[in-house]
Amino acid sequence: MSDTLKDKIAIVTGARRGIGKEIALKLAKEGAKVVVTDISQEDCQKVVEEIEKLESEGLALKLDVTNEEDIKNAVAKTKEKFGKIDILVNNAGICLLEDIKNLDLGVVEKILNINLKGLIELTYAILPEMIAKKYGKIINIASIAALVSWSKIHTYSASKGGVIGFTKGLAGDVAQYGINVNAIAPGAIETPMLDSILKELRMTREQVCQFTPKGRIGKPEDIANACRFLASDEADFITGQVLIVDGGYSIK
């Protein structure tokens, strides 16, 4: 275990699997104590058990980012157990495909509530703590879908564009309090979400790889490595930025 993030307290949302889980484990390996949150506390507890094997400490909490009481509880429980919050990784999100010939505003609302509104509300719930101690690292997981055209995920793309806009706007206001706010925009990453999207779009991994200069699908660890850097004091002079981690997909 490294000590890059020793004694730092991190909250990671959507951390029961995929990118969120890998971020939680990476931060723990770097010495942080990690609050693992998602819609299933049982699944989060399994991640905490992996964190404990890394000789770090974790806390599993149920957190639906669209539920105001869940948000309040997560902040309160974290401060109760660890006394502070240094790092927030807003990773929770969903991607639902849309048919332009059969639009469903219920789908639109669900995506925006989780991917954007929930992210903003949780960030605002944690900001007073960071402002008071004049320190904080906020990392928002966006997507290259906000920057390039992907079929049938229009609202998802819009929500991630909103995440980038929120990141840049907030970063300018809170830098004076020693808080860094950045975003990571993943490309195609090997996760259950990617499985679902490719299946519905009738695409293969080979097709995605053809458009990716690095010639492979990304791994959750690729995103976790970027997150570790932005969460560390090595990135102290970086704020309001979007770090694209897509193997070169967006430059084609």
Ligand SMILES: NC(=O)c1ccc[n+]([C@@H]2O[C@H](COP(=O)([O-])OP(=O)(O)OC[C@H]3O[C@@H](n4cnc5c(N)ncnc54)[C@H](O)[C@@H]3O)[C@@H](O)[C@H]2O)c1
The other form holds:
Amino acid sequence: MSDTLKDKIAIVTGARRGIGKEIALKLAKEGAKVVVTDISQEDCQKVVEEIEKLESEGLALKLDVTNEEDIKNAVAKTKEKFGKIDILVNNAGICLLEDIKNLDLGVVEKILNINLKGLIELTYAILPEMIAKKYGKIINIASIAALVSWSKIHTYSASKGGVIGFTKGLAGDVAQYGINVNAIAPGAIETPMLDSILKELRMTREQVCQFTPKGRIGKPEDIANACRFLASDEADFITGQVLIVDGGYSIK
Ligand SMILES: NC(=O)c1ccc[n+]([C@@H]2O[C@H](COP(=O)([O-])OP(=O)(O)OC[C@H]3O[C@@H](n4cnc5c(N)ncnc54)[C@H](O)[C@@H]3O)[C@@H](O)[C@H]2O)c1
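Could the form predicted in complex with this ligand be given as well, to go with the form predicted alone?
Full assembly next; the chain just shown is listed first.
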């Protein structure tokens, strides 16, 4: 265990599996105490058990980012157990494919509510605490889908473009309070989300690798490493930025 994030308190959303879980474990390995949140408290508890094996401390909470009560409860429970919130990783997200011949505003609403509105609501609930103690690191998980075109995910792309806009806009306003706000834009990362997208689009991993200069699919740890850096004081002079972690996919 390292002590880059010793005594820091972090909340990670969408952390029962995939990228969020890896981020939670990485922050814990760096010495942070991590509040593991997702739509299922039971799954989060399993991640907390892994954190405890690393001799760190965690707290599992049900937090659906579209549920106002869950948001209030998460802030209250975190402060009750750990006394403060230093790091917020807004990772929760969904990717629903849309067929241009069968458009449905219900799908649009679902994507925007979770990926953008939920992210903003949770951030607003935590900001007063960070502003009061003049310290905070907010890391928003966007996507290279905000920057390059992929088939059938235009609203998802819009939601992630919104996340990037929110990141830059907020960063300028809160820098004076010692708060850094940055985004990470992952490329294709091996998680349940990528698996279902590739299946629905009938794409193979080999096809994705062909367009990726590094020649491989990303691992959740690739994103967790970037997040660890942005959550640390080593990144103190970095704010309002988008760190693209995609093996070079977006430079082609
Ligand atoms: N995997 C990729 O290739 C990829 C690429 C770019 C960006 N991303 C982004 O990375 C983040 C993590 O995705 P992943 O690949 O690990 O996917 P994933 O589906 O494995 O994990 C997403 C997590 O978010 C949770 N979640 C969904 N709705 C929620 C809600 N309303 N409230 C709280 N949590 C909710 C899910 O339960 C799940 O645990 C997402 O924001 C995603 O858009 C992923």
